[in-house]
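Read the single chain below, which is given as structure tokens and is the form predicted alone.
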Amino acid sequence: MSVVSPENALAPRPFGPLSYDADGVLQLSGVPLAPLTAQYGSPLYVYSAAHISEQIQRLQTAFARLDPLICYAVKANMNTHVIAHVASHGVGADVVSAGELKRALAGGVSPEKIVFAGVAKQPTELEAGLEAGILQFNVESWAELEALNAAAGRMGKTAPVALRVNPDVDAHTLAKITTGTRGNKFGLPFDDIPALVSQMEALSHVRLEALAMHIGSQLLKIQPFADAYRRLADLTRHLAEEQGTRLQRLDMGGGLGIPYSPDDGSGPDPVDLAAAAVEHLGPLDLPIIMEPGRFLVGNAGVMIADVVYTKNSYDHRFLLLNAGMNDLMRPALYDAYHHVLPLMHSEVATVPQDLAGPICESTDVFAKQRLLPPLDEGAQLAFCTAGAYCAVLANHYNGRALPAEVLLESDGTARLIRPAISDEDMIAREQTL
């Protein structure tokens, strides 16, 4: 697990919208955290709208010259009324299932703003994309293209298709997130890409429209992404030189990362990747789409947990919180880093604490020797940067509730945009059957 330096122990958020007032109250976007908890319960995820509109925002001024559709990876904070939020700024989605197709709808995005990406698309999926009349379909195997064909032919529709390139470029990020180099599920090797496209012209019911290209997630460097902007262009103009085939436009996918831990400074500027995207796709002169999702909502959310028990055991220190992995699974999965702050600034001297959570498993364990002040029980603390892939990974495990969540409006106003869900809310369910 990442490690933070003594003097960023007790650090707000480098890059995000979090900060002590003067009495050392911990505010997100200017508004006090801890009664949140008082009127909601705890744990607690607390979502930023100003924060993500500032990032659509500094998206939108750095690609300025190619004008991009800017698709929002769902997957990222699935709630329908985060996604209303990003749709309000006229983004689209980039989905992976049904479920986030439907959520995207309810959370008012145009069906023609719509990307649906996913290594195993079933049927019913397809259908319900052409249904909704979507942009395009990510398309990463030719068995999947025989099963859109099929698919739009009961329809009696054409069906418009996105061919996802995996253009075998190293990411520099976690191997769990990478998704562009060869041995990764995703995408259509690059060399066969030509002969596909040469056969898709059997099949009368789907109609290459782009070339799509996602290389991983949470990247800090932006040579990778260059790297991959050089392929898919090269590979565009082969298909236009060599074979006659004009695309309509390009889809160059998200990943672009965010900092993390204060020791990370501000993370990479998208002015930066802005200008890697122009060196490579703009001579091309096409429409591009692009998909960011933990870069939109990750800085604009903290989950909110209390310290139940204290415990000294051996030479360690454990903070026991009300919150476990099932909670908050991205250190258990991916041994990530999140920065914890406490709701109530301290000037006590900071000490190693484990901070572990309450479910029966080895791996419920969010941080080890964390600098913190010695808190005690009833002590609340946020998790930092936890807008993205926190909540939507949450889970029943060890019949624990799911946390409420809270989205604070530009305004500053608190709204509840999904209850918890508790254990007694699942059995109801299970009895009505």
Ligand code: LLP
The other form holds:
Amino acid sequence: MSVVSPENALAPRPFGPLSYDADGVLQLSGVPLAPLTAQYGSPLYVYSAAHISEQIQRLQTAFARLDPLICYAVKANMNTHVIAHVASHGVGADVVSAGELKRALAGGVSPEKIVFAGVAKQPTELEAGLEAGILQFNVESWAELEALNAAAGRMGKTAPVALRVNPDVDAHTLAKITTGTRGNKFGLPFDDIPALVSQMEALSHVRLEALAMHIGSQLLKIQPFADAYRRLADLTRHLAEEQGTRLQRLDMGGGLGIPYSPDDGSGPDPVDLAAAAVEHLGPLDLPIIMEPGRFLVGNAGVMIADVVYTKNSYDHRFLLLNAGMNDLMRPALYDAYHHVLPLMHSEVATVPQDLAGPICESTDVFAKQRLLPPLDEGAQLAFCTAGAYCAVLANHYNGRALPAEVLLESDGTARLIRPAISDEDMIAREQTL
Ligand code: LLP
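Next up, the form predicted in complex with the ligand. The previous block was the form predicted alone.
Now the complete complex, all chains and molecules, led by this one.
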């Protein structure tokens, strides 16, 4: 329960699986966060298994009528223990590299529930997918089809293919995470598909089984999905009626957005997405695959950081943190908003503060003029919605270690799922050559 009082109505409010207890201690799925940094260090990524389970169930319930195969987009959070937790719900995986494929298999995903996407899969990666016996390759160019055909031929196999269509639909999300418009590197032009399907008949080691698409990430409106589904359905009917090509399934991609702040409410409702899918894809009566990433894990995670110093410079008050853009890149990369909550609630009136990291780059700023209670050295903060596209984007710039990752099991037990990758680890790889 929140202890925010009316006098401090501007204090940042928790949302999703986060809450303040009666003593003002921030909790993730009921587990106090501060003690975890005492044990595992700071900065620290912490994920809630319970929240991931809830999101999977929300999606499964919303889509009950279509009963899709959910293939978790591993790129959102590739920790093998997170994958294993997701897979324990019968969910498959969407991978985009041999590395992600190995991670999915290590996390216990069965190969027949794995789709392999990605625009520039190398022959060795195609071979790895064929070796594993995955469900389908989402192919994005004629050149890739030829490479897949050659790889399958060498191995005496036939590769199951989904052609990824670029439906030229504006996703109305951040420009840098839009994928389904013309001029974008992803997918095959909509109008080229019928001819490609005919051409494919000359390739004896690939078999067309599906069409796939993915129009972008963090979509907050359902309409672009509906437009894209309509186009996918039209194309599927066209192939059946004009060319006698009957598909075995359709892959509708990922992209469903989530709240990044309490002001976003509970975000777009998967029930509405399912209604659009039922309307446009339902009549085709084909099995459906979906590839959610962020929706499953985004709000399950936080990144905890400490205030190292505070300083006033001109008219700005800076909170200088021990985490930087190398640990959480989204604000620097996309101007993305991450809600920030102090680990200890304070009744003191909020003031605008700039949150910056230690990296020697002017873009190493998480938030400008953010209203927070005045925080001092040693105070700890949680960056919300850090379960997706945060740890996976982290890097060692400025000689920095990578923070540890902790999974809160459904019974509240904290489990270290990746130790920090330390300076010594990095140096040893060079010095032991
Ligand atoms: N399927 C394909 C083919 C994709 O390219 C993606 C994401 C997904 C599924 C999963 O999308 P989701 O459900 O998570 O929206 N780094 C950016 C996001 C990049 C997404 C790339 N593709 C960010 O931090 O916002």
